[in-house]
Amino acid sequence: MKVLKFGGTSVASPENIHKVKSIIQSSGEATQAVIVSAFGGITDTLLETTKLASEQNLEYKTSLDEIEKRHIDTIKVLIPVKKQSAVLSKVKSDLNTLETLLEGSYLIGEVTPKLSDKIVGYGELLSAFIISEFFISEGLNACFKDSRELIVTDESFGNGKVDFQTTNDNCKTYANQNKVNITILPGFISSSKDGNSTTLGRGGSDYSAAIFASALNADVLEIWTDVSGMYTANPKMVKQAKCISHLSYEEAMELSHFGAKVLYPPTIQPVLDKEIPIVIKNTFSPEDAGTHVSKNTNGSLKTVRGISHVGNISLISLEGPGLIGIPGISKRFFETLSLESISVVLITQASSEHSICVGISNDDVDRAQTALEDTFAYEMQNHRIKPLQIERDLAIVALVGENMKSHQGLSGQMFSTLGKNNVNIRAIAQGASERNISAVIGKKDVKKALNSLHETFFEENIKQLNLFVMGVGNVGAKFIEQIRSQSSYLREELKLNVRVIGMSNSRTMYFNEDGIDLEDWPNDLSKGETANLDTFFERVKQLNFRNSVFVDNTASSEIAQTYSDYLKNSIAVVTCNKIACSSEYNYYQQLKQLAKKYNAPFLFETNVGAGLPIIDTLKHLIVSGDKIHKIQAVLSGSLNFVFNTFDNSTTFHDVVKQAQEEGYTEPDPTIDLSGIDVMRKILILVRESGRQLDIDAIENNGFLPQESLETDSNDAFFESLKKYENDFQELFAEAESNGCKLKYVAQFEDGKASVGLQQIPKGHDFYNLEGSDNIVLFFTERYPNQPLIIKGAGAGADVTASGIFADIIRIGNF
């Protein structure tokens, strides 16, 4: 004996009903009880129609016409023309009765729970009858049986309490007398002992199926729906979620209680005592294995079996000295909620007895507040209990697993994962069985929390990084290409899944929640919306992805001012833009403090030396207790390229132009040649060494004529270089006559910093510095005479992009 239940989506259309027939025919079971829901969407339509009628809104007739048309059209598709007459007659008779009930509601201007049950039950009655007639017309040995003749409840309309003794007797009697192989029964509906129609409440069709399975001692209960079982998390919110092959009854109840809508908690109870297995299958992919629910056979395989959540939660907290040591407070609190028929989803109470906190539905919070304030009015008036604290728009996330109690540290992992992603926990609940660990969080953080937890407990330690890239020009394009080309390596070797979710240039911006295709990103970006910094930030914040990283590949001061907004929202910042870290010391400090406070990395390795690990090395020196006494450095790849290339056979103008064209300088070359870029770099190194310094305290021994510095365009700047060509040639000639080379040097010593063009003699560490290379000499307590030297390519789009890439990897390992 097999019991099968098909949900609303499974019978939503004639095509789907044909699929149901195929499943039943291929079942291989001689005797089957098939429980069906109303056609998809009909129950909601019936409820809305009833509401309109009770409000004396004649639109209810239009809605009723739609319900009638839906069922009549289904009959005309499923039932052969010669057999339609009798079926149409019966359905129209039921629809006439339904119309009379709705008209009654319209006339009296209200709807009682008793009347509502009569009306809403017609969804299942009509679908079950039509499906049974279709099966019969197709030659199946089938019949229709009204569930109201079998399932008996009290008169708690809307959520009838089942009389199992009478119900079981009715089912057994029917089974003994029935000679038909396939019985089609409407789910959800039942009747009272006095013969009034009742319903079984939320998930009633599942519950009906479980009641029949238990009463008939079925071999298996199959729940057919539109997903292939219960998943490790909601697959609509967690794309990496996987179907769970096996669950214990207890695990399934916990997951279903906390929002896994594939199965409703009451469904399990009737079959649990008899250990009848439940199989959850997909009507649209019947070949999928689905989820098997049975007595615990998990053994020691998995600790956490699934992650679930309940939305639309509010917390009510009762606290005050009047709670401590006073018997009966909890009784009064929960009795008050019970009398208001308010379901408590979560309970937590401090061991000090100073407070009681419960989670309830947002829909119930106003009633709960009124009732509780009335119950504890005396204590509140005498200040023994504080006014109720209400927090709305929350959600509960829960880890579920039968064997969690046997493994240490799961709570720590859970809360650490949420903390790293700045998901604030408002309350915690964990039973002694440790089958469920629940946390109350903000509704806006649910998706991020579920994905973060799923990554921690189910995804083989693969960490997903979600990037939002500002600036996709020279450096940005190279960076994106490096991400694209290394994606497989990152996943396989470093367990990192790096996705670019959003990108922007100065004209357009583009977002894709599933990750931008890095093979064709220029085309996507060209079709994006108009670029706007505020809108870009709001979109990043709204998406609220875990492990979000804002990447700034620009030299914009306006963008640098937005870093604090990202960090405050726990969004990491990676930048090659030097402006933020070389701006006012207070802003630099603020960014560092925000990064700590909100657990959001702020990395800027490429601010000095492009891809060279200069800042990283400096940090390690400081962390290990070393102290910086002196820094000497050639920090401008642009200027080093210029003075390594410039000689008496070239012109200074042509060399600078070449440097700009090859990407060694900023778009505005005066930033490099004025020395301001080097000043920013030495300032950042000084600050990272633990010293407080502002840029106006750095001595700049510039070499450019004042006229060149004051030009207002690149064209004017280059024209000025031609004008002063003799001055530049004199600088070169003097250095050459002294056996020296020209290098633009930054230095910090005794609390003072300076930058300027120097003649470097042979034998000096800077003398043989070629091309656009950078070099830094750190003189420290541990390296007092022979400095620690870092040397290598310090300019160019490729190496700068690689430095940004390295910072992304650091965050991945964070």
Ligand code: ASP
Contents of the next structure:
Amino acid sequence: MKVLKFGGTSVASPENIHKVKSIIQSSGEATQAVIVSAFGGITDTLLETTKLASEQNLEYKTSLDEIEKRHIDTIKVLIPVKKQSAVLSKVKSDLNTLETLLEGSYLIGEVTPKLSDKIVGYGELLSAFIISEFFISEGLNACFKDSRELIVTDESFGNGKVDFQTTNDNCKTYANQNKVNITILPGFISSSKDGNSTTLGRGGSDYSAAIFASALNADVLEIWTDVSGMYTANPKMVKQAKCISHLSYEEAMELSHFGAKVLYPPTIQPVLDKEIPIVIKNTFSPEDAGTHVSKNTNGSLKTVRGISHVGNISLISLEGPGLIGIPGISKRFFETLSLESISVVLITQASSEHSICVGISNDDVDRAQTALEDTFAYEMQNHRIKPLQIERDLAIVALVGENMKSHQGLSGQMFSTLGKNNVNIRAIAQGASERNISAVIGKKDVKKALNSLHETFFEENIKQLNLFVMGVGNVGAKFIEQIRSQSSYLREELKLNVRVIGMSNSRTMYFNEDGIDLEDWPNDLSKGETANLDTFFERVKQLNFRNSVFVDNTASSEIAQTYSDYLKNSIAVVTCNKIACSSEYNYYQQLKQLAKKYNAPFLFETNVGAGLPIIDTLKHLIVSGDKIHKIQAVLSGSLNFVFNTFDNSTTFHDVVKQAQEEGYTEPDPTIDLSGIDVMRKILILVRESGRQLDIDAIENNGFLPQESLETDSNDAFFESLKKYENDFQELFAEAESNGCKLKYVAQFEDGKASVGLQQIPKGHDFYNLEGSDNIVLFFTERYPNQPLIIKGAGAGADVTASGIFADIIRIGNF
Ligand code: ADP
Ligand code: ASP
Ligand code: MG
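Output the structure of the form predicted in complex with this ligand; the preceding block shows the form predicted alone.
Expanding to the full complex; the earlier chain stays at the top.
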């Protein structure tokens, strides 16, 4: 025979109950015990209604009306009209009793655990009765049986302890007498020897089903729910979670103990003794194989089988010299909690005997505190034991797996994953069974922790990167386009899943936690909320995604000032904005230190030479012990374009205009033409080669007339260029007569840096530099005479975007 249990969602609507019927009909087993939960949500509503009544809040009546309506409506849909009245009259009579009980609570202004159990049990009673009547009306050989006549518990209301002897006898007697094929039983409820209604704890219908399965020696216990089995993590928290096909009883128990709600933890014990297999299946996708829980796990080699979490945890610790070497303290500690019926979810003990620390539910912490202070009052008065330390609003995340005990290094991997993602660990514990490693963390970090651990242990190295993109103009838009067009390559070849979660321009910003649709982002962004840098940062922080990266595609100094906030929250920063690295040395230095301290990469390859790997190469030289003697470079793609295009057949004004229109200049072209942009670049190279330098120490031998430099708008600037056309033509003619080309050169030697226009003779490495190309010569200890040369396209939105992209990939491999 078979025992099947259908949870709240599976019986939440008439449509779902039809699905339940098909599953039972196609099960092919003659005798079946079918345990059902209350209609989805009803248990919660019953508890809320009771609370309202006990607080003498008349709103309870509205709530009760809803409960009534839900059941009556279901009957009207499921049961044929001519059979409805008998069913309706029984259900209405139950609802009247329920109303009387609630009224009693309302009048007295209180609810006892005993009354609460009686009230809350109506959810299952009504659902089982209605479902059985529906089955009968459909011609199934079915009947209803009140579980309270079978399962007997003590009077721990809300969490009855089962008397297995009596319960098993009752079940056997019932089975022997029963002639009906399908018995529908309400889950969750039971009764005490004195006939009072009790319940088996929240989620207890699973347990009811296991008790019946064991008493009746079922061949299998099927738990039908709203997911296709037990997953590697709660699929509602971790999208990538996968169904686990086989689990041992112990693993399933451990996962459910640590919060895999799909199976109520006590469920395993009754069936484990008799080795009855449990199959967890999905009512809404019955063809899925589901999870099989049995003695054998089919020899799975995977060490970590699942990751789960328990929310609402508090840590309570007892500390003090009085704990050292005195036997019996632990016993008194745990006895106190046990007498208060407080269950300990996790125990950690510091390596010294100096403290005992346990994780318990937030709901129990006040009671625990009072009781423990009472127990240790004497020691606390004498300062042998310190006042209790209590930390609330925590959660436990746990790795679970049978084979973990024989593998070294799993905890290291677990903690480094959490550390990299800035998840602060408050306590750790490894169960004596070594079937779990658990860590206590802040509640706000749970989703990030689960997802990053899942990535580490289950996703075959697919790493998700979550980008927050500031600036989607020229460069930003190209960058987003590159991510869009490369996404399948990134996933398949580089095992990177790059998602853009947030973006902003100067007007609006837009977030989508599931990843912004990169085909249609301009539309989404235009409808986004008003842009604000602080709100943007707060949102990124609050989303708290693993592997978060802030990407700055702007040239704004205000935005550059926010990098430290991101880094301090372990959010990587990738930027093509040069301001942060070329402003005060202290800020540059601080950002580098924050990046190290918070394990968050700070990358700015595009600050020099756009997409060319200049900074990266320099970094490699330095870390491999090389020393930079001299740098000579043409670092302005814009100026190079200008001086390569400018001759006596063009005007300087038109050439600069063209450079601007083709995206080779900064939005404000004076930044390029004044040489400031080149000064910033050489400054960054000098700093990256390990020297301290500030921008005012760089000599600038500029060529622009003062008047042009001092213009206050782009239009005025271009006007002034026209005025000085002759001077520019002279510069050109002079160089040409010397057989030279004009190049704007940056130099660093003997601790001094300078920039300026130079006449470059034929044969020089710089002479043939084309278009907007850049070139850098590094003279180093290893390359003393023949420099290391990097040369190529050094400006333009496309190459800059691909440089940012390369930085993102570097983070992916980090
Ligand atoms: P039912 O009402 O059918 O008893 P529950 O809500 O009690 O269903 O349990 C099913 C839910 O358990 C799923 O919807 C899922 O959100 C949650 N859950 C938590 N951890 C896991 C896990 N590791 N695998 C599957 N489901 C999980
Ligand atoms: N209906 C009860 C609850 O919601 C029992 C169950 O569904 O397992 O806790
Ligand atoms: Mg459940």
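Positions refer to the first chain, counted from 1. Each form is matched to the other, and the largest set of C-alpha atoms that superpose within 1.5 Å is called the rigid core. Keep in mind that this is a model prediction, so the values were computed, not measured.
K.L.:
For Ile276, is the CA shift between these two forms at least 2 Å following rigid-core superposition?
P.N.:
It does not reach a 2 Å shift.
K.L.:
Superposing on the rigid core, is the CA of Pro705 displaced by 2 Å or more between these two forms?
P.N.:
No: Pro705 shifts by under 2 Å between these two forms.
K.L.:
My question is whether Ser105 is one of the residues whose C-alpha shifts by 2 Å or more between these two forms, given a fit on the rigid core.
P.N.:
Shift of 2 Å or more: yes.
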